[in-house]
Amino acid sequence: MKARSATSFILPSDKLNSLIHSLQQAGYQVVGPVIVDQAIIYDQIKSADDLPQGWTDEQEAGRYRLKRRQDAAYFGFNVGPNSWKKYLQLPRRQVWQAHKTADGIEIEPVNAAITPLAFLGVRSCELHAIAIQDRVFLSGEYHNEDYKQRRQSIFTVAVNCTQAAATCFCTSMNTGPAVSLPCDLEITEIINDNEHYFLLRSGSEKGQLILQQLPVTPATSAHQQQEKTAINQAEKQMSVGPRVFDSSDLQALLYRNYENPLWSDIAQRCLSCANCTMVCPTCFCSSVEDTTDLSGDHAERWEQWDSCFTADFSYIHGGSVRPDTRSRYRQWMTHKLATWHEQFNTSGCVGCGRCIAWCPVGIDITEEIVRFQESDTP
């Protein structure tokens, strides 16, 4: 992927369909934000009419609501309950199947057909989440071939954030709100008194080919200043409030506080329901399930998402390594913010805030971080 282009272009908002149709004509199935069951999720879209135009979200600990905006923004919301992870690391997939033959057992790998996807509306924190999963599945000696093939077929249209939810803390994790990692196309939605447009720039040869097909005009310095102002607005919204903290020492902080009584306090509130790991864009734990038919002639192996919050996940002969909620929450938070650095040379958290909004009892990871910092005695 080539370096991000310094040249910006203007696409009128009423021409957004031209981008979607160009991606479709290039052979991509376009996936973007849609409203389903009173939440904004990612699903297939066929035109701009499918997007949640004029809608936004209100988020707080244990709370998520949609509400109407006062304008016609297409991307005037933050992140919902699912992430792009479900298209790269499938929630459930068949790994192989086996058949009994006259000579023994024949095992056949299952290579599912992969549809090229265009992700429309990827936030900066989500680009960082995808990059983290790339390290998990594509670095080192062993690669996940299914993930690799799906990842290679993706076209990413990233969106700069111009607003922040109350649960967002990407500035504390250095992952946003401005797009800071490579993508194929980068867009910023601008709405003012007289105009509604998208500022576009390409980030790859694939992106440049799509850009050349769009009815765009060169952006002026005034357009670029409006973009900067809009992104700064989102950053300012995260610069104050309870979810601002120093993340530079989190790894050492959690190592020093492994036996802190705060873990027991959190465990009194945590339901061990695994919601936080299911909505997290970087959690990658999975398990495998082997099944046979009643005849014993056919067997299958399936991989599916799992969670370190379930009792069976750490079960070995003789019992579970993490038998209670205290040890499971400690494992999740310490792995996410500390030991992940040792494994993958990065934090496992991108500051998207999903685990805060979708925790049914409203446990706030940023609040817990601050509590550990305040109780810390180095």
Contents of the next structure:
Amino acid sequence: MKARSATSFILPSDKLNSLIHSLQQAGYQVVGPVIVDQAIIYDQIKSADDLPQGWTDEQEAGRYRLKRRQDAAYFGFNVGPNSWKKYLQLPRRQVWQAHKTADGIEIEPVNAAITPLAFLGVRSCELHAIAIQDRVFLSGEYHNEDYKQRRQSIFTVAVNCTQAAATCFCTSMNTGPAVSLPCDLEITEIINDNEHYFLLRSGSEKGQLILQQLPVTPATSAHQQQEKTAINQAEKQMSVGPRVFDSSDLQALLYRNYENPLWSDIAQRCLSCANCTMVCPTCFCSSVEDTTDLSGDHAERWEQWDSCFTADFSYIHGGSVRPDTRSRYRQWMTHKLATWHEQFNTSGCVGCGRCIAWCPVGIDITEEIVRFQESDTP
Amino acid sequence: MTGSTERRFNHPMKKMPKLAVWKFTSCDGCQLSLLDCEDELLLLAEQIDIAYFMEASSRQIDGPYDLSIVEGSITTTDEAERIQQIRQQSQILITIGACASSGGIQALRNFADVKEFTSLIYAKPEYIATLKTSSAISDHVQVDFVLQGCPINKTQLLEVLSAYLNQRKPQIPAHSVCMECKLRGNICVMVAHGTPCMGPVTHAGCGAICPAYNRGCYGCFGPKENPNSASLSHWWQTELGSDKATLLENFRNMNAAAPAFATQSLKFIEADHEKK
Ligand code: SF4
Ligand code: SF4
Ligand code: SF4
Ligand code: SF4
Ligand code: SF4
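We have the form predicted on its own; now please give the form predicted together with the partner chain.
Entire complex below, previous chain first.
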């Protein structure tokens, strides 16, 4: 866990609305966890009443269920099918439209108005995922302007995880459970026999300005100790079980095992349905579609999330480079854990476990990693 | 034809191409999607000469036709001959709907004895002249583009027609319904509710309507490219506790005879026989 130098404050749990209202006052639309159709997703939050208070998520490979908690925790769950990428790299957006004119065609870019958003309840693995997408879209020669605009205007309220889902493996990927990247505000929810409060710390000037407006009191060392214990609990939950593995050598491992028959074994189970890439907070692929209307006078270009699990994804003249599931799954896993390092100097996986829970047939990336490790002959 | 990647229109284009719409064994639902295009139908009439479309008009102009749209499956010897004539008269032939692309719901006969059916239903079964199977148009003639769905999605039909008129590739992805489900923001009914869903093996196109209403997809758009029916049904049986009836009603409906679904449903029957 990183050293916590910034001063910590206490916000009683029944004052959580003050945070939401201050963010709204500052011009942000607050988005955060809400329950929809028996899952916790990210959507607009008007007040603390919208949060999934008293609920938790039970997750396993191919399985997700909401359960009532014994307490009234606001953030007593982990991650669901949504990630913040839906607000930064939109699932689908129009890029431009074009019209035929007397002397050619006229192209008009489509620039949607961007509302500044405050993300309430960003987990540590999710901060890492956003940082990874930043490298993809904002570093190097080519930038994604739409992403840049959206990214610049967000405010992040990060939450330390005090419990882990069975699918979480951030400790194996070194991305959590304690918040370990910059954010505007960092909070930890503490519930014990007679208290329910949040520990707060600001991580930026913007965060400081919000913090100043809240009915907080300085935290004591006892409070900080409770925080430490709570986060340790999440860490401890992840220290045993099937999702603990050494991630330091995955790149070489996968390159060595390009022809391992395990790929064909996975392909027997994999549906090449693309759910894993859709729910992954770092997967960044998109396709652009150009369409015309019947008259041919009007054309539009749309961008939408794409996945290496489709045939169209690797289509070049004459056919698809990856016609079968074996090659598609290999592309996915090798990109996430190996080639991503070469491309962006980081892993493409933050250990959030979404691809495990939301795979309709429960294919588990950690289980497969371990199988490669076990069958590996270096 | 597998994968939208293979399908592209690049035919010589006329000022006013001639369109014909043909019906074989079907419910007319897909042709209705074309009629349902109302506003766009007027636009279409400016671009294309609707020479033969019995559902819309009694005007019948003789072939050849630049574009034929075919609905329905082949279930009689007459139909088997008629589709050959239509193919000969058509430069481009597009099929629409599950009947035309895989034989439709009437292909349930392919798994049974059609004589037994007719003798049970008709007073004079000897008057019924029908083939043993209901088959896809592509089993009989070369098809230039297959638009799946039961019924087809009218926006997709317009996309195919626009692509034809503008000599470009239609944007009709052959991937799973799951991708549409996630793009739409649906919660997965399989993972979150334990409801069997055909989405992972089903061709996109409907916009993931059923999961949006908390129902499992039942595969009305037919198989996607590269489907894995065996793995999906294995999961249903072992993890969701699905019984044979659930498996059969999902793999044997309007796309029962599509190879990816038929092979799987035959396995359920075989497994059942082995048990007995
Ligand atoms: S894993 Fe596949 S979908 Fe994800 S970023 Fe890589 S190529 Fe794209
Ligand atoms: S690959 Fe899976 S566990 Fe890793 S970041 Fe993506 S969704 Fe999360
Ligand atoms: S690993 Fe799972 S979610 Fe990903 S494509 Fe295969 S079956 Fe779908
Ligand atoms: S609900 Fe069905 S279509 Fe949607 S993601 Fe789940 S399995 Fe796929
Ligand atoms: S979700 Fe499946 S069954 Fe429902 S309309 Fe779409 S393809 Fe048909």
